[in-house]
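One chain follows as structure tokens, the form predicted alone.
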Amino acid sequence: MIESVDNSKIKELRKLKDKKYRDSEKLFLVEGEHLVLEAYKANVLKKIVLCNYDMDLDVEKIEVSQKVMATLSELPSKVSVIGVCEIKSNELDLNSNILILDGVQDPGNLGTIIRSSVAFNFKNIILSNNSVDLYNIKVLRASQGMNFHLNIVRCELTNKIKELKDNGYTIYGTDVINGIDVKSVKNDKKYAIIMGNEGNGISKEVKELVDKNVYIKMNDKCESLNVGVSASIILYELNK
């Protein structure tokens, strides 16, 4: 059992709390049995860190004290197992529809959108480079492991959208004033839906590439909806 917080293995694992180190090592952490099992089923789990706990999984196991586990965890409550997972490169399925997120910053919003994408059969998500990190622990908790069921890529959006248009995709933005009711969108062609930043919406350079805009019809007393809620409603309507 490792009891020292200064142990070299523990120091390396703690560094994975930092996005730059996650990106360089192609590793990230998940906390709790549910997320560890989802990672294991997705074949990305490399090892597990355990504290007074056991899981019958065919991966390397590291036993640690509660004090050591507390330095690895980012949750307020005690955690018994943490998984070390591999960041795998994803490829988009260009025979399926795509959700594009332009500058979504809130971890809870991204987690909600990921769960809704799985629920309503969207296989692909493109994250802009200025969106919240997919492997942020709050995103992982909010998505409840559904990120393992999607093709999620991070890239510069304008060139990727042009590439999608060349591959026959219709690009939909979201605009309350100039849009069409999302219920009127037909599902007989490939399309991508863009959801914008919580405060500023879709960026100017991305908006210029939009073919059509959609909106959610709602009570006039409500000006707007949270991006996680809006995306969920739009994905639900398009899945009908």
The other form holds:
Protein chains: 2
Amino acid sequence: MIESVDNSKIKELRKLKDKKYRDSEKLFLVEGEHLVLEAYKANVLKKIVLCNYDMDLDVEKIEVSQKVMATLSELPSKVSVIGVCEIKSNELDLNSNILILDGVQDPGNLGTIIRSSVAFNFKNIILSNNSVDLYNIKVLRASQGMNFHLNIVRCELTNKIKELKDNGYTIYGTDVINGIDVKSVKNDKKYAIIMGNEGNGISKEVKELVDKNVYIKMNDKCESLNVGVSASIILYELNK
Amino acid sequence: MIESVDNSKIKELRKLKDKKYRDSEKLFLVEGEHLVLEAYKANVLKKIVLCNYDMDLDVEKIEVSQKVMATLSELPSKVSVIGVCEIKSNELDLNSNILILDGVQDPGNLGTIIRSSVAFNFKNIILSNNSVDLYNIKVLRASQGMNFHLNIVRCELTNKIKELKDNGYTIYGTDVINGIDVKSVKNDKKYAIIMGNEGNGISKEVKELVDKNVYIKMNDKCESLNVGVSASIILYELNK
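Having gone through the form predicted alone, I am curious about the other one (the form predicted in complex with another copy of the chain); can you provide its structure?
Now the full complex is given, and it begins with the chain already shown.
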């Protein structure tokens, strides 16, 4: 059992709290039994770190003291198992519709959107480079393992959107004022829907590539909805 | 200008970060110009605390140094104005439908639900005693001032629900498995919809008072939606 917080293995794992190291090592951490099992089922689980606990999984096991576990965990409550998972590169399914997130910053919002995407049969998400990291522990917690059911890629948006247009996609923006009520959208073609940043909406360069805007009808006392809510209502409406 | 963080006025204001003091003083704080203006329009603004800033509002003004402001603020970024507001007791409009939140804990979720309630023309919210406090600064920030457009009361749920039933309300629970698709709900009578806690759903005592359950149709890979999202989709669907 590893009892030293300065153990080299533990130090390496602790670095994975930083996006920089996750990107270079192609590894990320998940906390708690539920997410560890989801990672295992998704075939990305490499190792588990255990504290007074066991799980019957065919992967390398590292036993640690409670003190060591506490330095790895980012949850306020005690965690008995942390999974070390491989970042696999995803590919979009270009026969399916796509959700594009342009600068969504809040981890809870991204997690919520991931859950709703699975709920309403959306298979693809594109994250702009300035969106919150998918492997941020709060994003993973809020997405409840649903990220493993989706194709999620991270890239520069303008070129990718041009490529989608060449592939026959209609590009929908979201705009409170101008646009068609999401209830009236007819989906005879493949489409991508863009949701913007919490404070600033869709960026200028991306707006220029939009074919049509959709909106959600609401009382004008309310300026806007939370982005997790508006994305979810749009996916809910478009789900066939 | 107040420069000492130990000034007695400042100490009194700082106590309002705690629910206990907010409840006893019947006062709460809002941060930033937008929320201060919303509080002013709602006729609950008593004083403003300013730091190198001014607002043309007819209320008592307290000028403070940046150091003092920082001890009052709970935001990560610098704030130029904080409003001191009065907690007014609200009354439900018993001719309108009601949203009941049974143990919603996350401040972001409550704020989101408040925004969506205004967007989709719901006027009344009942919070159970174990829900997050409405005057929590994170709740206020996430609700973007929309709380001032609603009747929000906090009370013990079971007696209140019995009272609503006596007043002709139908009580809808939310349940993933049993129930009617929210799309098929006919609203010929007044109704109240109950949303439960993030992890545990609706409590046992409250469940026993439910007349019917509604659900949102979704892919069964997804166990549940974020509670802010499911509340919003239900309000969106029921909005006439």
